[in-house]
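Single chain ahead, by itself, as structure tokens, in the form predicted on its own.
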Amino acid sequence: MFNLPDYFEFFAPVKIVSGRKAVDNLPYELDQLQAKRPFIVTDKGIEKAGLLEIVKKAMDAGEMEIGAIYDETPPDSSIEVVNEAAKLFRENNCDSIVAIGGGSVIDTAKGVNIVVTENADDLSKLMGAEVLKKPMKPFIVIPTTAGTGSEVTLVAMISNPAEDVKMPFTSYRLFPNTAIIDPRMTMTMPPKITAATGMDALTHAMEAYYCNQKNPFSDGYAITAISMISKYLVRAVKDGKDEEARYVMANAATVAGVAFSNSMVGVVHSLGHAAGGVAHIPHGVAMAIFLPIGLEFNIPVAGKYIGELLLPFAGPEEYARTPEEKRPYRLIELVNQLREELHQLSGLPLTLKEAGVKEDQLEEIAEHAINDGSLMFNPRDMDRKEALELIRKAYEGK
């Protein structure tokens, strides 16, 4: 028999436009959502790799004029910069905003959204769940990573440097309108940031299928994610210019994304948000390197479920062949296995203490893992003396 949550609410209000030259559908989709003058937030590496000399000829040939853009976003997003942003925004009298990046500038585009929106001066005096209240600007996301998902959740991670803090913002009103998926704005990432999304999205999936909010509709995406994941991260990561692969990948970011704005996220999400805030790793890296240290701590409580997730990522052969108490054991053997091929392919570091953490940040990593608003989610609770030992143990790598 299966069984359903007593409640649950699914929500996937996000258009999804995908397809090797999708992009070129920008200027429509705007004109859909009634919008003229477009501001579009991106970072300097876009630029450099000639993705934004894509929508710039999308919008020339569609014949719609952007009206700004701001090119400064940093890898760790922050407060200081959405303001900023949000400020150039003004100045240029735009209408909407178009996202042409990876997490931290999707984050900071809808940062500025709601900023603008809210006619407020200070994004730090919005944080919280559900404080937003008035209808967003016409928001479009072109995702240029295959990990973060951001085109299609409702949430916002922006880092308060001065409370080494990364703030979250979730709202029913951030979801985009509309993502576009395109091949083309993936194919110039390089092996290590290509292998770190990729893990990231598999953190997503499966972290969505365990969760305290985990129902069928969620599965069904988080399942699938995991399997066009697990067949096709180490091509992308092998062959940046295969286009099937990275093809696959962007759309399995977004399934991902879809899985757990809906059912949300636990401890690996705490701990990576933490280790972000305190000592600066890149998000996708801290999930690759908490992902197997989160799944075993959840074995005692979800380790049915964790078990499930052999069949989409090894198959059903080998989910067959292990016995049903082996089956977590054997995923987090297997997710090991692909960290270790991903380290030897990418240089993707294993530990925090490859990835740059000093030992004296630990127990500071800790203590904001504990406040996390994802642990809230997680189906078992940690304390601070449990959060450390699992902060160690990514540490050393034991």
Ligand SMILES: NC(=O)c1ccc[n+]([C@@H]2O[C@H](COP(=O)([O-])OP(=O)(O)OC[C@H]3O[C@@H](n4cnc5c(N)ncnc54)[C@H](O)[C@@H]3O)[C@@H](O)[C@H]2O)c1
Second form
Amino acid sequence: MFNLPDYFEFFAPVKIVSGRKAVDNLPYELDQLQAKRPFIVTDKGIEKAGLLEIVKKAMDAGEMEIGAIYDETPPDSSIEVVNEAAKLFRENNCDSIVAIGGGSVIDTAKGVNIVVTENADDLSKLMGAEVLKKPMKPFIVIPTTAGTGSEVTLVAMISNPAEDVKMPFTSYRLFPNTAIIDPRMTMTMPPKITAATGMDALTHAMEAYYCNQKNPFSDGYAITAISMISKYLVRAVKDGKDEEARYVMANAATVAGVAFSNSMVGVVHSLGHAAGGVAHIPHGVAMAIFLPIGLEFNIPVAGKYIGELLLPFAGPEEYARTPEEKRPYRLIELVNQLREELHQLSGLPLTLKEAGVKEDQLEEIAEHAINDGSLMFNPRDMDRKEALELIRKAYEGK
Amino acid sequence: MKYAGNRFKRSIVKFVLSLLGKAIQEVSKVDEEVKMEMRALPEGFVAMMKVLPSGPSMAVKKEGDRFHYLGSDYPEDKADLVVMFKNLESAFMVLTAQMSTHRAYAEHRISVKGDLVKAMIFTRCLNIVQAYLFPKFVAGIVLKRVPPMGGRQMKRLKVMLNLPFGK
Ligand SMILES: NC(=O)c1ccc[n+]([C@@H]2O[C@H](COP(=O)([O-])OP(=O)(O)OC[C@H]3O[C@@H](n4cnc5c(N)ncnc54)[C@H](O)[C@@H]3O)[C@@H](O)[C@H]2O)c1
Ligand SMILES: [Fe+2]
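Output the structure of the form predicted in complex with the ligand; the preceding block shows the form predicted on its own.
Expanding to the full complex; the earlier chain stays at the top.
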């Protein structure tokens, strides 16, 4: 049962502040980090949903001033956006960063933190894995989607539009200090975004359980997240005002984030990042499309682990009823049922075609997929030809 | 270095790195797949492998459709991509085929400075080069998948014969 890896590292340094009205603790948490003039990174959708107001009110009650607000974050942050926001940070003498938003906002804020800390003018000069060395600015994240887990990860995905690729930055310095999980902040998410981001979280937990850096710590987080998501995602999509479902999903995404930040993600993300970079489909939508395909691809080398996921995903009866060698296939069947249900409820696309990808983009997506860093952590290697086959399958839906 | 064992490992690592550098140069002259991968790298691109904190290292530069070996003391700040082993022991395990590169990445034994997409491309080139260098049973340990060598045996011979003469 216990296959301990010969060697592993595990690091989960983010303080979690989670629960009802948790956002009201923001000024206190900033003060704990000796921050006085936070720079807020967010986007227009968050502002329109009234979420920035909740934060402003909490800051006012805590008698703390906001240094500046950057609310122009586009879906999927880019190098230019980061450089522009960093300029605003400096012009307003800010001393810390608060991100309020989904993965796009959080990753932009991480990029800003790199640029202002390293005192650079351009993020693209600071690329790479584990190369940043200076201590970063105090950094607090308030996620508004229940998906990326970026509030607890060491990764920032930032796109380089010149080359149509999303570049991963990974560094232990990118961890936020504090993540504030407040169910009020995800309540306003529309059903389709709820479904897509929830599938992202599920993918993180599942990939974390079979990728190369899996270890007993990340396994625990992965399994917990899967059972939370399988029970509550549909509820949160059906009724956005279901506070319990929102609260469980918000925490599940964070728990899954801890899992994959340590064990990393694999081929589902390689394919998804590539589709996102080339065809600009939202990350969660890409995850929903590629998850069953990636699971199936990994069965020959990681079927045992994939089969074990049936237990947290479907519960003990289903697990006991299914013979061991059938478990990975049964899991995929049930993941497909979940996708179908989300499609009915929210219009979540299930194929690349439905998501608006053009057939003549498939080869380029394959080329990007085999260059994506997360492939390094997938238990099975994927070459150009295999990538294209999987992408065609995702395009047609078999 | 006080410990003889470390001195020994360092000289092995230094030797294998230079062998690898020369092999990349020679394989890039003859192997179509390496040439194809290299197309995605910009002209003059310098990739380096280095053991922290202060070497040994080796670097190769893309010139036209092949790599040129730059020797073992190329300045790190001039390289576009630096693949760094965090310690001597990790470098020793990977370079003596006791551990795969993928595994070393997974275990955080390697850190990368530069564009990770280019690191993926460079790693694929390295995989092919290793398949030239090692017999199949060793390559099976080092690589997640051994590139098929059928049809490459003559090229392999050529690479092996040229190795002692690379810079
Ligand atoms: N760093 C990591 O660890 C990591 C992991 C996975 C994904 N990502 C990245 O995250 C990005 C995707 O993030 P995302 O899926 O959270 O989506 P997102 O941040 O792009 O947000 C999607 C849309 O939803 C809106 N929105 C968000 N929360 C809302 C709310 N509560 N109410 C109303 N509208 C709301 C936003 O305004 C936006 O228009 C991608 O760039 C992806 O690469 C990063
Ligand atoms: Fe993701």
